[in-house]
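To begin, one chain is listed below as structure tokens, in the form predicted alone.
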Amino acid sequence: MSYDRSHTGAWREKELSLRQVMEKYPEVSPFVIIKTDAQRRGVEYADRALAAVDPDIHLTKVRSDYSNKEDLTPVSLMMRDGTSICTSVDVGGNTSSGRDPYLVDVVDGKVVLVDENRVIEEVSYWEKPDFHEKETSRGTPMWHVVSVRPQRLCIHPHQHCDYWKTPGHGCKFCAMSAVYHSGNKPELLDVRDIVESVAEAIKEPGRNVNIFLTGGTLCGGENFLDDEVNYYEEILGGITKLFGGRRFPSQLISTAFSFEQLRRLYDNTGLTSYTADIEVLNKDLFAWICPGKAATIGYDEWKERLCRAVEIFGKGNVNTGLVVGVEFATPNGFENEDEALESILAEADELSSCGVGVVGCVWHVSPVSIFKKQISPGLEYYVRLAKGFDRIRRKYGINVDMDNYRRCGNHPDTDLGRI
């Protein structure tokens, strides 16, 4: 199947519809397919849906490395099976990658997803945690420091990325630099603010199953990336003390650290799982799309560092994320979906053979990224690739509960692991 790159209003005629994909792949949960399509196309809110938002209950404010939002629209959505739909909140407005977004509306008293005047699925709004409106001892609003998903605390300590400070080194799909410069945000969060906010957040019983950290790359230090490692070690060390010095359910998404750097993080903190996102599984596309990563670490070394991380954290506790769909970006991307699937799944199999889980995020084309005029592939491609990732993880016995629907919610393919 060839990949249609055109931006036209007739996109529905050129790819399988949601219903057709669900009928063609009955073995895939409809919740997974709906979630994928909503993340791919985006959502907009009807007036009735906005009227149903209660800012005393629902999460409407978020500050992270990719978001700087303070209005009365919901941060995101949840479906009836507990699956999150991580809809994007863009600086410069939402985008649906050349396609109509889903409409969130109220029908018969229920908040629902609607497409072409047809109710697709009931949804609900994420609820805000108890700590959200409190302040740290320094007077910092805690929601500026720790954002949340339904069952996860999210910490974004470095809200810029050093790769963007070198012309031509930023990842072409990434909106981090634009988001940072759009608002009054510190580049680095204060460690005391982070630890105080987490201490307050974990007082709420039954709310959280995981603490997650990620941010932009910090290139400096005695050795390359030492500044980033030292910063995370200080933060994780402070949080570890809240748990009596023991290991606690946690995930770090960072640059691909050396074995020695990772060993130090693991030995000196309570961190339990590790992710280094390679973004795209193709050496040539990696060099084009992620030039900073390619210039400083390189594709082969990135994969080697992931495999060695398994020696420290263990199989099932190390993975790498892809921006699924970016492999079709023009002018250098794939033009045929079957060829893309074959190539990507072969490389995913290679990584998984050493115990690294491969997971995919649905590419949401940001209007403030270098790739803002690109278009993501059709829904069927995402479903086929999700099935492939799930099949490979089962082949090698890799359980990625570290990054599942409760701890993250951003990867439709990991939702298949529940079945």
The other form holds:
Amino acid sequence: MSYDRSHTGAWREKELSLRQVMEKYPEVSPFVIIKTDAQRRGVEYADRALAAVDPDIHLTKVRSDYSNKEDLTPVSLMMRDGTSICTSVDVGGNTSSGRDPYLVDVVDGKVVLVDENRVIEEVSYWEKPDFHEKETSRGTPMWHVVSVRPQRLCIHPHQHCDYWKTPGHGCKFCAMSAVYHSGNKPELLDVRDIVESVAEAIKEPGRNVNIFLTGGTLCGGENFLDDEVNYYEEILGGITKLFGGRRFPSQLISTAFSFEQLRRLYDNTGLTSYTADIEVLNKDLFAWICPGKAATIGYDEWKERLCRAVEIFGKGNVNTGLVVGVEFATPNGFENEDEALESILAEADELSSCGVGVVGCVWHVSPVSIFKKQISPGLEYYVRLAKGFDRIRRKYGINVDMDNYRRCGNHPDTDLGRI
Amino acid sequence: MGVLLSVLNEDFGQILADPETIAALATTGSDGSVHVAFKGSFCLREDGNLEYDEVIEASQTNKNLVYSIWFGKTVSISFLAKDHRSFLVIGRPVRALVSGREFREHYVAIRGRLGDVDLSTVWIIEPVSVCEQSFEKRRTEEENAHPLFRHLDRLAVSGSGL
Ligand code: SF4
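For comparison with the form predicted alone, produce the structure of the form predicted together with the partner chain.
Next comes the full complex, and the chain you just saw is listed first.
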């Protein structure tokens, strides 16, 4: 590995260390702080850690929107408190924003995260579900169709994104198109394959608590986005039959649909919660970073559609995700963390006042994205923002059940809602 | 930990396994309030740790156990056996199993016992101190340790002639 593992790695001198952040924010779960940093910097595996992987037990293969791997590295990690660390080895090589990743190693018989030769915390590998090696009636491996987190089934029906098909419209942090073109994935999954795989997966007792769908935008149709709505309606309709036509714990992250499109999805399927990711809470930065979304829907309309979605799904069942850190991308991003926090939390407060939750994803700079040379912010910023989102949700009584540590596991701020 | 529990000089595992044993779990949360709840599913693990199945995800007990594992706080568990002996275990939550093979075993088992219930978390609690709290035992211990802590009428010799 070519990372600077010395104690004097230049980046370490520019930001608070993990230990310093934990000491400065003693009221924030140290598990959540460690998770945040591991997601930010990424991980790599020592030989001993790889030797501890049992591919019959642990999850090593994954095919999803941003991943496509069959090697024997673990897909990701779990902490002692049940917190998931959603990190994986990048397609195209590890960047970690120029920071050295955590090392996963085995010390005293335990799998642990190590940084600067110090054991940080014990972790374990995600386990494989029963259905993983099975095939659909069409002969499609089910793991090609449904990827998993420890307690969630993830379906990515459209594995490319129409925004990438218009030059200059792809989101600048996004790796979806590059991952799609680097592999052998079909652009669209077969609906029967999806429903059969879900039917098999939900037989496993005590494993899954949520069914999650997301994929790239499909712009076409009679009305803009109708193709995407119709596709999800067909898939969700098939899955809903598996639950006797009743609602079931589920989340769709899609492009921001119109009220009528969402109403149709809600009325015709058992979907329970809805997310449309605005990615960055700043109008100018949205236009720069998410040009396709800005050109076709627009910032204000995106927010308006989120607020109206609450009328359909109810408070606590609608949220929007941010790629936290892209707001500092140069040359147009914020230059000052305090200013960024104030501005973003003010907009999050406004959205939450109409019942829309705001959740953050830690920006792990993808080496195959347009932003591949950008640097994500320091750990302390992530902790401050997570605290802010948690405080705002409590202020407006928005619970995080739809996107919490079990149903998703990707958001440090919703982890804070466990207590 | 096995050593800690063996000082009880009893088959503590059997007492835990007895459905007539009553267990009260006391936890504290982020606001400092103490929460006590009677629980029916403590077991002794081979490594000497206790395990406890929390059925309700959003219960105050579960939140407080998360708070405890996050910030290194202890919890107290009082066990009252059917023969009225009681034991106090102070423990530290060290692991929350929320998925995986072991979680699944607990999930299947608890549904076998209780019917259509869910399972939130299998909590692993490491004992840091254990003592028997049965009334007679504690009374004798304390009177020996603090011979001055008693009313004089209990000591006065009757029929002394004065
Ligand atoms: S909408 Fe943006 S972030 Fe989502 S898949 Fe398309 S380009 Fe990527």
